[in-house]
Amino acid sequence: MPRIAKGAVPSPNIWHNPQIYELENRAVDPDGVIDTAIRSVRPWTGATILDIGCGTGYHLPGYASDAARVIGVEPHPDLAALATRRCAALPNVTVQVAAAQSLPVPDASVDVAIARWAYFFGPGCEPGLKELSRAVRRGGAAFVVDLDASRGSFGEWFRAAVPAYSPRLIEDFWSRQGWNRLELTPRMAFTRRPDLEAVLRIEFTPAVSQRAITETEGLEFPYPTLLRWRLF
């Protein structure tokens, strides 16, 4: 059993199915809607970027092509090792094993911090938000890319799979924290039907995943997303 960083909340998908989650990463937002929205708030050219919950490092090379320095933080050592190997030829990328509650960076050293689908459920993540306030320098920004469970078929499937989840309570939490929000609707698009079905199976309970597979025609569907951010 790998030594998971203290305080980490287990991921129900990538921790157990990294190969399938790789298919999901490839499918999400082929048009770059999310990154365009992030850059419109705080450009990252020449910046220091912190990717919180970077997993296998899928997004690190993209950041590295434009940023001065990229730091990936991942609480699961096996995933962090995959991220390190992925970025071995990129001198401006480092990956460290750590949780969002204890970021391994100096005070006021980060320009742009991004957590994609990694730390987004609201109440309980206050320690991580406090760490962002420590780590992000003045003029920087922090972003959380979050599922919008209040919209679309994907939102319906998520609520069916996690009936205790309340979009209203989550919104109340983020509003109290003083974060901004922007609704986005990127696509999730696949090239093979088996890949689409495999991804839906790791996202939901068996009954809900079968419903999602049945209700999805073709190779893509809208993926309702919330971009949350705070400027420092």
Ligand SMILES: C[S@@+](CC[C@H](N)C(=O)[O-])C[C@H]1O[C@@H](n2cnc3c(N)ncnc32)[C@H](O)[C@@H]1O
The other form holds:
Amino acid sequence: MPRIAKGAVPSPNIWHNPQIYELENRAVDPDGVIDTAIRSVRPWTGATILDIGCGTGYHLPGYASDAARVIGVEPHPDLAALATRRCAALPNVTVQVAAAQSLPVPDASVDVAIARWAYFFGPGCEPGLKELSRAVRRGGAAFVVDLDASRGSFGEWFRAAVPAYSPRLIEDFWSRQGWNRLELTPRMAFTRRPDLEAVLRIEFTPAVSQRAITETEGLEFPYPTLLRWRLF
Ligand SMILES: C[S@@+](CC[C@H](N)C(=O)[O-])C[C@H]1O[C@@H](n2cnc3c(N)ncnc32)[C@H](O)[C@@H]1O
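How about the form predicted in complex with this ligand, since we already have the form predicted alone?
Next comes the full complex, and the chain you just saw is listed first.
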């Protein structure tokens, strides 16, 4: 049995509930504001893209439709197997079991590295940042997309569910790294109320998810997001 790659930070939402996480991925950002922002900083048509922490590979086919080559890296072997299966018919996609701290790519071989919903890039992730500097070639860029827990109802729910989480400390860490930042507010929009409730239940503790469900009317809510990047 393959092991979870060293350095992986547990991700209970997708590790334990990949099918519900799939519903979440489908619901996030129907307007494409995140990809539009990334592509306006560093276009990826014809590029080599590295998706770090690709999970079940939800974003790989989208990248592969414009990029020359896409490499998904995921430390959890079961999720990496799902990503491989999802992309089996796409000749320009490969998936490898690995973590951000030890990327399985040659030096200066990547144009665009993207880590999405990447809580593992934060205080203590210096080995991963060093790997990015090694792997991304001159003219390339690295992006980290993550929840902005300092804003909105979603941020409040997250802070209530994870009281030890400090948006201030995360921000201080990134400002010391000298990365750029952009606040985005994509929608998380569902077609069925049971899907919205199932997703809120995998994101928070039972008490906080109940509160989030009660406070959310209809089928969507804003999803405060931070896009961070560095050009190489
Ligand atoms: C919240 S999920 C997001 C998955 C995927 N990016 C997506 O958008 O569907 C975070 C992923 O990061 C992976 N992960 C955790 N620690 C990691 C590390 N040190 N390096 C790379 N990936 C990591 C987890 O296994 C999980 O699949």
